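Single chain ahead, by itself, as structure tokens, in the form predicted on its own.
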Amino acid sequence: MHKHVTMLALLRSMTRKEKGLLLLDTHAGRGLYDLASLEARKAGEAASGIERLLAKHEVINAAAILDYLNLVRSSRKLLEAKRGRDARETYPGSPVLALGALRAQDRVVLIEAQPEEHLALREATRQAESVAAENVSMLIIECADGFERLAAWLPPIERRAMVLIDPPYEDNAGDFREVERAAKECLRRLANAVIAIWYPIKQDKDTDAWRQKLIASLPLQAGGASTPTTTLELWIHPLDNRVGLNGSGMLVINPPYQFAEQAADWLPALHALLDEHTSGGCALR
């Protein structure tokens, strides 16, 4: 949900100007997830996430949370429609969302390396169809390594271009690496891609020494301005926590013009909704 409230936020920023832009989701998922499935019951956080959020709509006063909200509602009637069945324990990915924020001057490619995640993304983007406000000019969904294809599709024609990072983490290590990698050849190619960059936060040391290292090594701007970045982290447990994922950060490279004010008010929002304990926090800077 940090997330994905934060992806919204980006892209509703981007496309108060006319002139179209290009998403790139490097590490788009299955794009719908089954809340019912036993995995999902399992881990329980449905229950203690989107659904105690949906459960608050009328009290939440956050206009990029009560975006996303609609936007998770408004998938779910639209897929009911068209698979004539209850979709309420159905969830959008990344993907799904980001077709119901985008227009027809946009275009949209998402990257996911796993053959069966990349089939239940195009089966999902198939039924999402008439989720999206408008179609975007053009949808590609490749079967690929997320980070080697940036350079196919970077620059964009539009020279516009929002950048999404996810990927596993299953080699922490390793992950961390590529991603600051990926994110140089970005601003390589495109000076003012908006890279969101999303990373677990587990030992928090660790996670801010590597955000840091990332940061200082940007290349300089025009001038020899600092490349602009804004963080935003939330977390639900203790940071000092070893038992596993405290929480998660968002960063975001050559964030739009207002963005960080505006994260002002949402991120905190979020955070009182989701800390039902009191034992997190969050930070912005």
Ligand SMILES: C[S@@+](CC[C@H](N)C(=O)[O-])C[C@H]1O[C@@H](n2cnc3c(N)ncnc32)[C@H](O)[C@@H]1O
Second form
Amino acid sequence: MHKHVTMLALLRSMTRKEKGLLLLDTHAGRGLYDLASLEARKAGEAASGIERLLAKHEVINAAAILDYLNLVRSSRKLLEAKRGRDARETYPGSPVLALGALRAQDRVVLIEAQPEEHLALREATRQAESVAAENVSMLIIECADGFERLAAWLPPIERRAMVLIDPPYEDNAGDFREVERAAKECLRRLANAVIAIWYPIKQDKDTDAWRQKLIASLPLQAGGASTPTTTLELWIHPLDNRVGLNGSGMLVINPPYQFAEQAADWLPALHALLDEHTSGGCALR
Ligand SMILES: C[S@@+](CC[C@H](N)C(=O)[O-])C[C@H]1O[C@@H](n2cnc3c(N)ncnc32)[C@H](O)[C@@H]1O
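The form predicted on its own done, now the form predicted together with the ligand:
Now the complete complex, all chains and molecules, led by this one.
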């Protein structure tokens, strides 16, 4: 949820300008997730996450969170109409949410390496077509390595792009290394690319060292200024906990105008809504 609210807030900022953009989702996933599946039930994620938020819909003021909840709701409604059965336990992934926020002048490239997930993604985007506010002018779905395909899609003809990099971090060290390489490759090809990198917070000290090193190694902009970044972190468990995944991080490179100022409003609100026992926290820097 933290990742998806951030992604949508970025897209909403970027689509304030009339000019079209390219969204490149390098690790797109399956598009729609079944919260009733055993895995999701076991983790209890749905009940403590999206359902809690939807139940509090009426008392939420932060526009970015409401925007996200409205898209989750409308995607479920349209799926229900299309499938003719309950879609209450369906959760939209980044491609479906993004399609709901993009416009006719925008283009979307979704990359998913696992053949089964890729097929599910094709089906999900087909079903989600009617979720989209408008149909984007190009939607391409590739079954490939998202890190490798960056070079094929950047720079885009629009010279405006948002790149979402959301690997599974199964090979933890490998993915952290690849993400750093990919971010630099994006900037080399398109200096103004807005890059949103999701990362897990397991051992806060290690994660923070990685994040700081990555930021310090980003190329300087024309004129010698450092490339701007905003980091948004949210954690539900104390950071020294050993539950496995203590929190969620989003590193945004080249954040749009006033994105951070708006996040200063919605990030603490999102944390307060999710962290029932107030054992976690959030940070914006
Ligand atoms: C965390 S999930 C993506 C979730 C999705 N971005 C969302 O927010 O709904 C990571 C996905 O990356 C896929 N994947 C793993 N390695 C990949 C690679 N090298 N290139 C593209 N996709 C990959 C996995 O199969 C998995 O579906």
